[in-house]
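Take a look at this single chain in structure tokens; it is the form predicted on its own.
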Amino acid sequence: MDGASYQRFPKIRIREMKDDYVKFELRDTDASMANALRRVMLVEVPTIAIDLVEIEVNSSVLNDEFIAHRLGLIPLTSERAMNMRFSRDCDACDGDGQCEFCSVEFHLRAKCMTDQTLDVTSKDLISSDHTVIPVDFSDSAGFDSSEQRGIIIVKLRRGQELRLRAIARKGIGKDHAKWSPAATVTFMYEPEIHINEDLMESLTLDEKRGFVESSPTKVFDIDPNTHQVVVVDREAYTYDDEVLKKAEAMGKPGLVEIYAKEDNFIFTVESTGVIKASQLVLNAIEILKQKLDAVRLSEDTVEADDQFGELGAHMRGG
């Protein structure tokens, strides 16, 4: 119809959040939006990392293509990066990518002079901004910070030595994985689940149970004091059909009916520890909100080209 408004207002509400994780919900809008939004998480969301590394000494097993390699993937404290330049915008440093608006320097130096085996980690990397570290796993993984010393980068045994010089840099997962600040971002439509409660009561206790147990996952339960089947975690349902098929086979179709809330999603997010994953969300919405606003933008000025012609152009300095 003309003039009709297809506007939508999506909500989001938090089931559960922690540092590295956070369960939500998206609700009102629809597949593309969630997907666009998770899509931007994955790849969009700026992080930094170690794109160049100065290697002065290295006497180890490993190359200095490896170690390299090795230090571009250890995950850095990312808080800072939505305010810092991409080096190649940079115009303090001519795009050259070793200022302090657009990078951080490291320094590793390490000797092993005993015989027992020396492991260079993580932790060795002095950084110039105290804010930019490698991230500490050790309170997650649960062990004594005497035992758990960073990412380890090398092994040195005696007289072998490693000097080096890194320069930590803005970045985005789409032009490279180590800058991905996810581990993983997936979501799925909300399922509805309703049981015919009439046909469910023509069966048998041992066709209740055997139709709970053809379920892959934990959906449906039997209650110990009514001996009703019940929906105990429709979230567990993972749309597999499996409970449809055995109602078929009882020769119950309709027994239960399942479908997909088409406008609502259940979003799971893991940081790699960059970032909070909370902090990790909120970023992807800003950046999707300025891709919506470029959209937005840029069909405005189609509309003003179709409206003046070359004048809105010659304008617009075209």
Given for the second form:
Amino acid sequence: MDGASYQRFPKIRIREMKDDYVKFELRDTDASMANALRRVMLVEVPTIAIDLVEIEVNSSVLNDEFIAHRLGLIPLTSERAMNMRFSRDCDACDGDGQCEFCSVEFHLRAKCMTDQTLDVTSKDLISSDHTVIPVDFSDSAGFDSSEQRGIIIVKLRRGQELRLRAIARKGIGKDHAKWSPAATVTFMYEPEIHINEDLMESLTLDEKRGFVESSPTKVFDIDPNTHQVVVVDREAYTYDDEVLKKAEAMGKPGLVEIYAKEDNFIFTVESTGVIKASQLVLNAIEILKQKLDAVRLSEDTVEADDQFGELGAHMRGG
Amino acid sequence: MEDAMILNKSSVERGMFHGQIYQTETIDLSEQSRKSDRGRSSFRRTVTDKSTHSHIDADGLPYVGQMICPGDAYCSIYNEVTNMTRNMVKKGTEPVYVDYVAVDVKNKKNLQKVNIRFRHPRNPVIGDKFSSRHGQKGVCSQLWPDVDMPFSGTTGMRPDLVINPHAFPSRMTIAMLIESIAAKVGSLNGEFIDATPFASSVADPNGDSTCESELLVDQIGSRLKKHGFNYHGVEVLYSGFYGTELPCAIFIGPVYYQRLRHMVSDKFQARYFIISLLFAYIHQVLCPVNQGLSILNVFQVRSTGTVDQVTRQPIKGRKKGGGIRFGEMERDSMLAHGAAYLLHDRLHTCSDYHVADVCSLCGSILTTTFIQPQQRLVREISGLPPPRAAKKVMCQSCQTNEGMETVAMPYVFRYLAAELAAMNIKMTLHLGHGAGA
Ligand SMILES: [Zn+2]
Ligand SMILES: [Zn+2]
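Output the structure of the form predicted in complex with its partner chain; the preceding block shows the form predicted on its own.
Now the full complex is given, and it begins with the chain already shown.
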């Protein structure tokens, strides 16, 4: 280690951005970084979810624990979560988890008075904080908004009643999946496809067609004018090797060459709706930075050396 | 372990394979009490002891929805004759919920009979058994978080359950593979797939469908391909730990899975038992300082308990509190690991350890007898402490105690010698001085 710097400067280019969906490129870094980002997005970006339920009356068909579990899974808007405190290290309430800095209270009262079945949904949850409310999917989904009444918690028949108090807290997906803000986070290496034009020209049109169709995803196509095989969407390639196998089967190995660019990634992020997908990415980067800071700072301190000095010596083979 | 599977912990947290067990307890006071006491006891809670009031309502019965931990009272019975209140205490190892309390109102005057229904919540834990509809059963051996599971690069999907492909070749449950791939196409199209066997052979030859009477699997494959998936149902997955592409494509698709009734929480602590034993052993090997303590642990855990009368080995059967079978295959695996001390400990020390007296002159272990020292009586009378007899065993056939030696052996070995003797076969032991002797 003679001072050679391996520092790289990753770049992000956003391709597509909607409220609950974002697609971007991550360039000039490696799989460990991409995967760290993915993992942080899935389980370490904080959100708010119902964590404690006090049931006053429950004469519904579902039992108390079951309803509590269902309430926990309801996505709540969590823009506030990054600045909120974890109730376990909240000074204001001594970890009681009932104060305004670390919790949000919800109330639900529903009783069916008619012969028609009453759907108790997430919209019946009354929040004490207008910034933390059940996520409203009605407009984004494009359905008729009068139909869409939120997420069903339980159905009540005549005379049945549900009355409860719930406390939502900040948490992360590592502790329980209900706190995970991401529905899908995935990435793939950016593929690089080279067609051996000379070899390709030795194929008949039918053979070319067979080659193009061998890939389940539409990566290649035939130019209608020149009858040349062209790459239409290289990112549709799933690394399934189907075209390579086809080329092999046709007796033309090396017809195409496909490499994965190992330092470029294409990310797809879908949020559950609790925070915007773009915010999810930003929060994840922020948390990743905090974690790296924690490592960097602990390395410099003397306490850490006391703690890990022996271990370090051991690892060096001492 | 054989047919182990990995469940997605996050899916479990979202409610996958959640289950409950109902258990009803009937309390009939007219049956319980003796004839003289009949009609003299009733459900009533005590006024003096307020500690049970959080569990028991004013009528002496539990609150519906109340959680009851093992050891908690859930119902109290007042006896008028003795003027005593007796609490019914919940047994078991896990907390339960009161689901329903039904009272028998046939006897209008005072309540004599109640049914209390308890609810045991059963979320999947390690050791629970699951099965597909093809008899492919397996035991959950790990609960992995979502992020650690492999994921698909295109869809981002993570599996709920991972099984071992070695479950297929010997059992030949092709139907499960067909179910998986057909369900994949079905869910992509939003329709059901008809997988009736021999359907193509039975189909009306004049019908229109005869032209496409190819194999179901081929139909499915080409339809999968139309949706941009692999013909054979495999997908390229990325490691959840490293983010790198897995070296081979993985067959992935929806399969209907059921939860089976065999749950570890019902099965005593058999599993924890084994683990604690192995753990104690690891301690013994890794930390020689703690050796004495660890051996003691092993000793306590296992060697107490009922034993078989004939072989003196721990009896089998969990109900009787017996040991866990450590068979030939287990022995072989221990040998393969070179864990000789563990093997010795398991098969000897913790089983039927026995110190036998062997006559080195004739090599018999059956002819030894105890000698009753003659002087003992005299000495006891005269108030002297009984002398420590040097050798109080002798060989009956050699009529001497000169060649007596003690040898540690499994008790079944002595049993074997006795059985052989009964068949007129003499077993002779030649004692030597081994390395350890
Ligand atoms: Zn607080
Ligand atoms: Zn003898």
